[in-house]
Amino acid sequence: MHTGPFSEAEITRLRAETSGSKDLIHFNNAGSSLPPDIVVETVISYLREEALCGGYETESRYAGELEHIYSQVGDLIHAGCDEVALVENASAAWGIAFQGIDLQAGDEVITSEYEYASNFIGLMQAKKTRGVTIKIIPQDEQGNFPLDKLEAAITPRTRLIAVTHIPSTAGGMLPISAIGEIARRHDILYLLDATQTTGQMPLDVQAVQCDLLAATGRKFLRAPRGTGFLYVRKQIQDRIRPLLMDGHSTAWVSDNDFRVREDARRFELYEKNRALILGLGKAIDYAQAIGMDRIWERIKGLAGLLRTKLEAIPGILVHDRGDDLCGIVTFSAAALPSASLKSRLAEKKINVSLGVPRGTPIYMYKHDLNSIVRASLHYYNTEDELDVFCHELSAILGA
């Protein structure tokens, strides 16, 4: 693992095994990262073995490997692999988290403005069929989370405080660690959703003190799309059911009972994309060879230096608040609308994504926003690109 910050001969080197930046600049890492050639070329060479070879036989010829991605993801959060459950995506692992609790009517959960748009239905969903309480906590006037707010907000009803550490269409974050702090002492199950912490900046789950943990591999980890996976802390696993089972989420089964595994993986169903799992284990790898902190270091300070840039454009305003900010930067302009200019700068090979209240709907609607540019950094980005971003965001603007 490096030390420090970047080299100018590292960052070249990083692109050059990134084939995707050589030819756009890519500014939609909370979307989905450019991958890096080496996940890319595992999950080819690994689809080619099964069309050869029979699927089932190159599994078994994989088996340890496919079984460590359990230990690199246990490494990557600070978690034991027996804490881990693979799935699809970070909505599947907070679903299978969420819906596994026993809510009742009248208990209560808090969650904030940040929170998932994919989240909030299933928090209105058991609004609406288990009677459940919800309670949104906002942010204060400069954009950061009350944690006294949180703490008055909690009744002997309360069940789970259930929040997304970065927003979707934000660059503010939530202390998790402090929310942490809370839950444990009132003993309150916590689920965070860690879907742009993840691969963006180091996670360690002890302590932030989480029971739960859902979090995506397409997004800043470079992983490849259709990969997530679950965290359940193991003095908490016989408090969640599992919503489905089959012969792999089971210790055994007999003619007339059955008993669920001693692990996390009684979460999981056998059928996976085999393949993408092991793109997933090397993104992992790639990540923790570079250094988490030094990606968090990189991308808070490329995120940094492009807010200053375009706060230096006429007519650009800003969107991100708070004293903590992240990789996610968000904009908008007073001539033009963010779709507009979203399809203006794909047209010079630009990546960008359009924030829109159906991706944070508490959020965007409490700040009267309707649509939003959001441009978000990683660490295989460039100051040049920033530069080449803001004149075409210039020129586009006629600023």
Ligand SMILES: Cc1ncc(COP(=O)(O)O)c(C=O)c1O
The other form holds:
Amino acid sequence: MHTGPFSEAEITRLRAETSGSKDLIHFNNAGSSLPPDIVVETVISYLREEALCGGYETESRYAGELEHIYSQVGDLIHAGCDEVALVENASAAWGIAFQGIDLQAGDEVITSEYEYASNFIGLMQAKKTRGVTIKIIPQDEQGNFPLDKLEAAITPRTRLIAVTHIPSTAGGMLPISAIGEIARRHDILYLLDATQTTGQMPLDVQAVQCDLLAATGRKFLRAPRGTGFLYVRKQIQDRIRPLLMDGHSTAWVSDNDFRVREDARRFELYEKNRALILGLGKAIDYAQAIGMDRIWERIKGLAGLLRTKLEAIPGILVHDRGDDLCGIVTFSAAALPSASLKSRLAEKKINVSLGVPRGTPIYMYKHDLNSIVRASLHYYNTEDELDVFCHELSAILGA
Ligand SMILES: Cc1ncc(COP(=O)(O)O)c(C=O)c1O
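Okay, that's the form predicted on its own, but what's the structure of the form predicted together with this ligand?
After this comes the whole thing, all chains and molecules, with the earlier chain placed first.
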């Protein structure tokens, strides 16, 4: 394992191991990162083996590796392997967690203005169908999460704090450990959306004190699309009702009874894409070999540099606010709609994404952000790429 900052030689090697980085400036890591070649090769060779040997036969040959993925995910977030369920994406993980909580009419759920749209839809559905009350804690004037307002919003009816650590379309972050401390002190369930966190920075569920955590593989973790996981703290597993059950998640007792599994795998189904799951394991190994602390330091450094460079371009407005910013950089230009900027950059083989209220509706509508450009950076991006990016952007804007 390496320590300290990345050397140029290491970046060169990591890029050589990422075929996609050769001809492309990929600043859409919050959408889906370029995977390391080893991840892609693992998936393809497993699929080939399945085709040649049979799916079940291949699965039994790889039983050890497939079992090991639960420990790898656990190690990544400092959880036990019995606290991990493998699912297809973060939305599934979040939905399984949230819908499994027995919320009653009058129960209160607290969230923030950074909540991801799909999660918020889940909250609204619970409001409509179960009479649950939703309380939204807005960011303060400086763009920081006011912990005192959270504390003040808690009542004896507060059953759940459900927040997104890093929003889809803003560079800010919530103080998830301080929120966890409050949740624990008041004995309130704490559900964390760590979709944009996982793979971007170290994540420790013991330090954060969350009870449930939803994550996806394809974003900063650089795993294949269609992978994700749910963490459920051992002590609360019996309080979450499994939504779907099969012979994998339960054990047969008699004609009249069954028993759910003793671990978090009660929240997943038997059938999954084993090839993708092996790819997820490879991606976790790859990130861990580099070191999550180092990955985070580099991402933070590159994103800070990009914000400084963007602020120097006339007509560009950077939207990220708050004391703690991450690898997601959001901006817009007065002279050109964000959608046009994105497509003009794509002509130069530069990938960014378009941020629309569909991602983070409460925050975006509040700030009248109908569309912004999102440039999300990873450790395999380089300062040279930032320069090319800003050069092309200036040329497009005639700045
Ligand atoms: C903050 C956040 N949460 C949840 C999701 C949903 O993730 P998935 O598409 O893996 O379900 C996204 C996707 O962009 C996201 O940005």
